[in-house]
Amino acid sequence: MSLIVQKYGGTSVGNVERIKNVANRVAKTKKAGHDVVVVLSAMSGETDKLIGLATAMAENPDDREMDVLLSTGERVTIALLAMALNDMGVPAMSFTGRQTGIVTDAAHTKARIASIDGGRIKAALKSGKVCVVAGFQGITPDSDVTTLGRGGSDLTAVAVAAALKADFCDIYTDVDGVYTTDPNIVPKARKLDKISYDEMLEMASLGAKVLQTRSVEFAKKFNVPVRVLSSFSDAPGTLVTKEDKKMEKVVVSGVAYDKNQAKVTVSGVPDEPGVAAKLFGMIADAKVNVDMIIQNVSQGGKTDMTFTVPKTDLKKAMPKIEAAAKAIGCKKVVVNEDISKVSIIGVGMRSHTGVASRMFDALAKEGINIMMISTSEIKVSCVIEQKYTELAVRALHDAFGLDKAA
C-alpha cells in the first residue's frame, strides 16, 4: 500500500462531468488500497475571471484582498471532488488551505510556504478517507489567506507529497506528459519518459506551464518523485527525477517559449558606478522579477539598459521603473509587449560547443530577427516579435532534431 497525491489541474476538473471522472479515477486508486490525497485546481478559466472581476472593481486591487478572492475557485472544485466521492461510497473529506495546516509567508499572491502542518490529514487518511486540499492557497501566521502564484496547486501537490512522505506525486492534466516542447503547438513534438530535475526547472521557468517553475524546485530540494499525466488516458507519463548518466547525452533536449514578458529599455544611463544597483534595486523593492538585462556599449558617456519583466508585473512595475529612471537621470523608458522568448534546453549543452549558433542559425533561417540573447550553462533564450513565437518553436525543434528518440 502506498500514500500517493494525486493533483488535478482546471481543464481536469472543468465541469461536472470532468469532476466525476476525477471522482472515478480517485475512488480506483483507493479501491487498489492506496492512501490518496487529492489536490485540485480551480476549474479552468476560473481564477482568470476573479482577476476580471478584482480589476473591473479596481485599477490596483489589493494584494490581500485579491488573495481572499483568489481561493474561493478552489474551495468550489474540493467541496464538489467530496461530494461526488461521498455519493460513491468513497469516504472522502474536503480541506482548505488553512484546515492542511499550510503555513506561507505574507507575499501575498506569490506567497512561499513556510511549513505544512498535515495533522488533519493525517488522522483523516487514518480513518480511511480521501482528502481533498485546495491547491494554491495557504495562510500567513496571522491568519490572513495567501495564494501561491499562478499555477500554485502543482506547487501545493509536491509540498503536501514532501510533508507527508508520499511514494508518489501524480500531476494530472490535459496533456499525457513532459514533452520536447509544447505538444499543442508542435504535433511533432515527442513525450519524454523521464526528465531531470534540473531540465524541467529550466523549461518550466523558461514558459513550460506544465508544471510550475516553484513546484520543480521543491520535488527537487526535498526529492520528491512526480509522474505528469493525463486525467483523460491511461497513458505511462513523464518521471521527473534525478540525473541519470543517458539523460546526459542529450544535447538539447527541449524547446520552451514564454509570451508573458515585455522589454524594457531606459535610455540614456549615465554610463558610471552604482547606476545598474540603483535601478534594479528600485525595481527589486516593487518584488518584480528581471529576467534578461543588456547594456549596450556606451557613447559620450550614456548608454541603454534594457531589460525583461513578466508582463503581469508591468502595472506595478512602471512607476518604479519610471522613478528609477528619474532618479539616475535619464528621460526615456520604452516598453515593447509585443515579443516573445523562446529557448532550448538541455543538460548536454555543458559539454558541447556550436549549440547557440545551431539555434541563431535556425531562427535567421526562417526570417525571424533576435532582439536579445541569454545563456546558462543549460540554455540559451532569445527574444523574438511575438507573431513569429509558434515558427521559432516548431523551426527549432526540427533544428535539434527532438522529434526523433535520442
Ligand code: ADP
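For comparison with the form predicted together with the named molecule, please write out the form predicted on its own.
Only one chain is given; partner chains and other molecules are left out.
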C-alpha cells in the first residue's frame, strides 16, 4: 500500500461532471489499496471572478481581505468532491488549510509555508477515509487566513506530500506531462519521461506553466517524487525527480518562453557605489522581482541600467522606479512592454561547450535580434522582440533536435 497525494487543477474540477470524473479516478486509486489525499484548486475561472468582485468594491483591495475572499473558491470544490465520494461509498472528509494545519507567514496573497501539522489528516487516513484538502491556503500563527499565490495548490500538494512522507505526489492537469516546449507552438514537441528538479525549476520560472515554481523548489528540498499527469486520460506522464547520469548526456531538455516581461531602462545613473543598491532596494520595497540586469559602460560618470520585471507587476513597480530614479538624479525612465524571454534549459550544459553560441546562431539565422542575455549553469535566456517569440521557439527546438528522443 502506498500513500499518494493527488492534486487536481481548476480545469479538472471546472464543473459538476468533471468533479465526478475526479471522484471516479480517486475511488479507483483507493480501491487499488492506496491511501489517498486529494488537493483541489477552485473551479476554473472562479478565482478571477472573485478578484473581479473585489476590484469592483475597491481600487486596491486590502490584502488580508483578499485572502479571506479568495480562499472560498477551494472550499467549494473540496466539499463537492467529498460529497461525490461519500455518495459512491468511498468514505471521504474535506479539510480547509486551517484544518490541515498549514501554517504560513503573514505575507498576504503570497504567503510562504512555515509548517504543516497534518495531525487530523493522519487520523482520517488511519480510519480509512480519503482526505480532500483545500489547496492555495493556510493560516498565520495569529489564525488569519492566507493564500499562497497563483498556482499555490501545486505547492500545497507537494508540501502535504512532504509532511506526510507520501510515496508520490501526482499533479493532474489538462496536459499529459512535461514537453520539450509548448506543443501549441511546436506540434512535434516531445513529452519527456522524466526531468530533473533543477530543469523543471528553470522551466517553471522561465514561463512553462505546468508546475508552480515554488512547488518544484519544495519537491527538490524534501525529495518528493512528482508525477505530472492528465486528468482526462490514463496516458503515462512525466516524473520530476533527482538528476541522474543519463540526464547529463542530453545537452538541452527544453525550450521555454515568457511573454509576461517588461524591459525598463533608467538613463543617466550616477556611476557611484551604492546607487544600484538604492535603486533596486526601492523596487524590492514594492515586492517586485527583478530578473535580468545590464549596466552599460560608464561615460562621463553616468551609465544606463536596464532590467526586466514581470509585466503584471509593472503598474505597481513604476511609481517606485520613478521615485528611485529621481532620488538618485537620473535623466529618464523608458519602458518597453513588447518583449519576451526565450530560454533553453538542460543539465547537460554543465558538461558541454558551445551551447550559447549555438543558440545565438539559431536566432541570428532567423534575423532575431537579442536585446539582453542571462545565463546560469543549466540555462541561457535571451530577451527579444515579442513578435518573434514563436519563431524563436521553433528555431531553437529544431537547432537542438528536441523532437528526437535521446
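Just so you know, these numbers come straight off a predicted model, no measurement behind them. Positions refer to the first chain, counted from 1. We call the rigid core whatever largest set of C-alpha positions still superposes within 1.5 Å between the two forms.
Q: Return yes or no for residue 29: a CA shift of at least 2 Å between the two forms, with the rigid core superposed?
A: No; residue 29 is a residue whose C-alpha shifts by less than 2 Å between the two forms when the cores are overlaid.
Q: Return yes or no for residue 374: a CA shift of at least 2 Å between the two forms, with the rigid core superposed?
A: No; that C-alpha moves by less than 2 Å between the two forms.
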